[in-house]
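One chain comes next, on its own, written as structure tokens: the form predicted alone.
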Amino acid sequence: MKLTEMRDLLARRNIQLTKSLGQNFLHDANQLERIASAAELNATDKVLEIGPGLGPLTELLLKKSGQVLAIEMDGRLVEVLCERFAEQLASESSPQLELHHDDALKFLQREPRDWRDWKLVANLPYSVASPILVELSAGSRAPKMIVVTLQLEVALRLMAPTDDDHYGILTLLVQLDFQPRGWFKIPPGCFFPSPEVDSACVCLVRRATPLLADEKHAAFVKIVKRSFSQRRKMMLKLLKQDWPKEKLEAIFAELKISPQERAEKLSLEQFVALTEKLLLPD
């Protein structure tokens, strides 16, 4: 879908885009193709798309994959999608496109599914990108690949190494189950309307071997959030709010972590080891 077609369609239907919904539609054909290529799609793939908008990426996904489940919050855009992709929605037995008019985050929380055989490929609404990724990436039921466009600042946090300025809670919660593969910037002019922030597409692949069992995820999240609750403070002092001082000091010594260390200095593997130790019975 070219920019002129996008403008014309919105004008004909008198659709005023809503900034609060993060409605900046990617129209650049080259960038859309790069996103689809990064997902390494084939005819047997099942794809989850969140925020399809007017459907330019949806069109590519339908051509390159076997099945697409799309979630769109704006009812006006759902009507457009229903008309554009009437044929793919038509089959009652096995439609190639399944379209939901819903809030994506609430949908994921309300209807937990096994996404292990799926790929998430989407231009995520920037306002809800982080909570959606945290919700969808946790545990053994997560998609096998995530390829998403989002705000550059969020992309840098997702891909950050230890002790990087962008390293933090989001980094650890997503990288616990996913390994960063690569990313590329997308200029503002590739969107309509052009966003006021820079954008990037990131690719993450689910870890072949989990670093932590599903039942230990809640403890990991609690430890990470507490450790980063005040970035400039020593994490040992922060963790004392939730665990006994003596146990923490013994574990820090065993793992060779300095009692003065701040959270951004600890690697993902060290946070995993800390979680395992703290969950051991006294």
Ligand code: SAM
Second form
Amino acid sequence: MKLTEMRDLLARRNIQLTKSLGQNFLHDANQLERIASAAELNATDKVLEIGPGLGPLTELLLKKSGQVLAIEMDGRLVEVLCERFAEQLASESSPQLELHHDDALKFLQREPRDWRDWKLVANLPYSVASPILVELSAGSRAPKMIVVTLQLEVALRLMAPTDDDHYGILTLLVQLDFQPRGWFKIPPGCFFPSPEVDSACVCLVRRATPLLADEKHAAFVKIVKRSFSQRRKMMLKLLKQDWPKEKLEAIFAELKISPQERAEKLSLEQFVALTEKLLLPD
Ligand code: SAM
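Okay, that one was the form predicted alone. Can I see the form predicted together with S-adenosylmethionine too?
Next comes the full complex, and the chain you just saw is listed first.
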């Protein structure tokens, strides 16, 4: 979908874009192709798209995959999508496109599904990108691949190695089940209107073997959030708010973690080991 087509369509329907919904539409054909090829799509793939907007990415996803489930919150855009993709929505038995007019975060929370056979491919609304990724990436029912365009700052957090400035809660919650595969920047001029922030597309692949069983996730999340609640403080002190001091000191010694250590120095594997040990009965 070219920039002129986008402008015409919006003008014809008198649609004023809503900033709070992150309505920056990607019109650059090369970047759209790069996103689709990062997702390594084939005819049997099932794709979840969050925030299809006017459908430039949806069009490609429908060409390259078997099935697309798209969730768009803005009713004006849902109307456009219904017209553009009438054919793919029409088939009664098995439509290639399933379109939901909904808030994606609420949809995902209300209807927890098994997304294991799905790929998430989306140019996400930036304001809700992190909660959506945390919601979708946790546990064994997460999609097998995530290819998302988001704010560069958030992309760097998703890819961050231990002790990097961007390493933190989002890094650990997503990397627990996903391994970063790669990323590329997308210049602001590729979107209409141009966003005020830099953007990047990241590719994450679900771990073949989970690092932690599903029932231990809640404890991992609690430990990570508490440890990073005050970044400059020693994490042992922070964790004392939730766990007995003696147990913590014994586990830190056993794992050879200094009692003075700050959360950003601990690797994902160390956080996993800490979770396992803290969950053992006394
Ligand atoms: N995919 C389109 C593209 O690449 O041009 C649009 C991407 S635009 C960055 C984000 C889209 O997400 C907008 O269409 C916006 O209306 C929609 N959106 C915003 N918040 C949403 C939410 N909570 N749930 C679903 N869609 C949302």
